[in-house]
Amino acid sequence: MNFDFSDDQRMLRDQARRFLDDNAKPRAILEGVEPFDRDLWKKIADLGWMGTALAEEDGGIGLTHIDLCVIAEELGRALAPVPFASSIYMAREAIALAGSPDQKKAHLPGLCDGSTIGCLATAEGNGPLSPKTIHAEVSGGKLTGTKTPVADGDVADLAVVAARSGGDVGLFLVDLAGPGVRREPVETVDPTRSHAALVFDGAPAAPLGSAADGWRHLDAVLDHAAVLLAFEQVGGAQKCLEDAKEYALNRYAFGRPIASFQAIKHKLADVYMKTELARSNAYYGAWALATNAPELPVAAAAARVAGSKAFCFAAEENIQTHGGMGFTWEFDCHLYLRRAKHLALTIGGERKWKDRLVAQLEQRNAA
């Protein structure tokens, strides 16, 4: 069992890093009006990362899950201002898994091209997510509910939305264009991903798959996103690191490099430990995702305990050890804390998904 990149998955990384440094700018949406780099968008598009895991006859470009998790990795030590990861990891995820042959064919290509901004909405406000926090409903075709919040909510152009429907909890298709749709902005800790809280009142939705697998359905994308979301969260805790031995290492103090002192020698020897140990995890989580492995909902559990743990450790190391500089709006030490302690929010917290490690720990002994 090989845990390491390819050749070409190296060198595809290499031209993704490369190409994110020269073009992402998370401080553009800091200082402008736009949502997110529309720029930057059209340029990933054009690329064809959208497409990546994807088969050509659904619009994608083939390639596997390892070389999206390559470049999941890359968007998260940018900070990619960009709705990649609900329109690609969840929304595209969700149709490609549970969708009829003609919702792929009207909705992949779009998602892949970028024509098209998908989302995943499940939240209903504060708390965990189950089957019981879930109060949207579908009658006759028609959704009825608040979800909130909804990473990209306010730019998509499509949702998939966890409904009730008779006795389940199924997923449902919504064109958030369409009647029926209201969207409030929301803010939340990370101002460069937008959030909004979506409306429906009547809005027609198409079932995505058969309410009776709605949550298995779920369950799935969410694993598939919690991988995906571990790479960017490695990506993330490695550029804190560095950054935080670039200034060690040129910041003096009674005439040494602070880097000489034992205390951020210990601090960056912590980050660097737990940035690894995300990094073995996500590694799991991404064979298990490549090979649809039934260790999966155990790899994928296990890779986002520790791909969150690892990136808020790491942001908070790195505004300590620029000292009162990594404090300020200049320093983007705060952009990668605020971006670490969303992607830890993101699709449940840490304490849920230590609860599905041990729930299906505890299953896997059983059996």
Second form
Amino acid sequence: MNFDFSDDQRMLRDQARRFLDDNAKPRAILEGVEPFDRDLWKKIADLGWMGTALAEEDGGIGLTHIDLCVIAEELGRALAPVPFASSIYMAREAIALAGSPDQKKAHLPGLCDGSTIGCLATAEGNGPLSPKTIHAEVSGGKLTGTKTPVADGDVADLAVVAARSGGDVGLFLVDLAGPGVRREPVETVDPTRSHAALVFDGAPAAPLGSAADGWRHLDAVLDHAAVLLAFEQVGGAQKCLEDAKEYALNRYAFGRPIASFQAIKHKLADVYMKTELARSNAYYGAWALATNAPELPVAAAAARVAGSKAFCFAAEENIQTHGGMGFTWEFDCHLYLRRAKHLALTIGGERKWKDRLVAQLEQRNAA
Amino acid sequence: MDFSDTREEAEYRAHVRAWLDANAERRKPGQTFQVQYGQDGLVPLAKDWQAKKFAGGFAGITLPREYGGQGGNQMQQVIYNQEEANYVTPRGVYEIGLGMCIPTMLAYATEEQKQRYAPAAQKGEEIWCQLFSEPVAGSDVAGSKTRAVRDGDDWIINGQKIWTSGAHFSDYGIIVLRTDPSVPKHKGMSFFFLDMKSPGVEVRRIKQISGTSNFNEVFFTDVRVPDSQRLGKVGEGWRVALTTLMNERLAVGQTPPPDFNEIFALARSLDLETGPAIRDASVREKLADWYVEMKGLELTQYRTITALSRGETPGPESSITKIISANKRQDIANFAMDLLEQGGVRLTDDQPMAGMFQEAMLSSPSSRIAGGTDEILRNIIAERVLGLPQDIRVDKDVPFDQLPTGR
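Show the same protein again, this time as the form predicted in complex with its partner chain rather than the form predicted on its own.
Let us now look at the entire complex, which starts with that chain.
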């Protein structure tokens, strides 16, 4: 047993951190008009990150999902304003998991070199994602319905859409530049990640795997995404902790740095504890993902719950530690709060994932 | 990163499991040891079990072979603990001795003393306790007042220790004592080990809110301890005490049930108004939180082991385990009793887990205090892990005998 990254993975992490420190500028997206940082996207593609954890014959560069997790942690830490999660954790993983050989051949290389951007379209407005809440429908190979909000839906070329077909919910591939597709940008709490409503009106839709297996495939994609997003969340939480610490050490009140007050020390100790629990659960998820262990559904749900909790808590307490400065536009605290909330909801909220976790534990216990 | 056993680890695990199967009874979910820590009748059972473990090669797994240990690694200890957790075995009697006292001995005692005491402790023949806390020195252990005064080749001890786990059945104890009150507190302490049966040692059991008595008060009246039983230099007892406390963090024992598995089992077996408790949304939410904490703590401990195996020093990170597991146990107990509603008040009942939650409700407050309060451990994390400033210490450079003491 070995519960840490390898030396190579640590090196990858250090490189990724340095690169993103220099290149990721979420504030420029927040205050500019661009939906995402195209220049950063291209550089990330050149680094090969998008091909991580995919075999070379599929257009990837090999390596394991643990390496992809290392990258995810750094992207989360840097609040990288790129559609990496949508394109790689979701669309690419969906096609790799459920696609036919032809579909893989057609789409994976483009996703891996960044020339194609993918997204996952599941939501239809408010409320939980479940087979009951999906109304978009594919009939005779044409998709009709509205998906909103779809993270990176306005910049993606390709969408993996959950839609009804016959009696089942299946996954479908839709070319967003094709006919019958209209997109409307949607404002969200996290403007550093763009969102859209995708309105389909008879858009050609190709089934990704059989419709009868659609929900099972979606579950698997969500498990993969949950682990990878958990690493983004751990990275974000860790950065919030470091920022709060830095501020508390330099901000004086009552003749002392506020970091010397127990009220602040204990607050940051709590952030540290939640972050470490999330990190440990994420590590287990990474291992389960990389080895496709039977524990994956449980490990992914636990990583998801712990990650969402940790990042949201760390972002809130970072603002609290910063006091009045914490809720100004100028300080970056709110960017982390925004991203924390976005990540905590993007593949379903905490309530949903807790339910999923317990359901998995029940199943495991019944077996 | 690999959460599966290596070939050697798998072999070791199989070896452990085979031995446990032959020597102990498998634990059913929710089943705990018949005799709880702090109850009479535990010690003979524990002695017997420790002797068996020694014979089987599972006592002192990480201690050096020349002192009776197995010379194994932390991973083997983890594997053994994981496996033993599945069996009904007596817990808690040897943890302090083997986890804290003996490692401190091995760092400071003479060769002869190491040979004399370390193997006996591992065989279960001798039980050790740790005498640190005092009525006015709990979290502030360096505020200890119990004095030792030099008298020829001996020291004479007078004063009182308290919250000493297992003192009433211990043969030996390690103790930190004030040997020079005229210098600031950290500088005037020395560290010893002593025979708990020495004349002048009086142990009084403290009955706790749970009704059990695992803690004691220990009174010292002109107790003689030979200078040869001093560990470390005169005046440097605090440094030795820190060694012990570092080992304490490594020795963190398993929290007694109930934990996630017990509340999960209750939720599956209990009916609420609307059906099985486990179908209730509020129950599911709690279960998920506790699972995440339980698994997170287990995995965090493993990460510490990996850091150790890489040659990194164990940090105070494992304070996390202590804070979260103690609080989790209290929350689980309270929630379970709430689910049981009016029946929840019964200390022994016809539930499959006869009174476990009720017992935990009453005993868990002590877990949040013993071995470092939640508050002190948060300070430790803030100061030693995060590097935040130390609390202001007004007693730092003041001679001990000039410190204000309150009443």
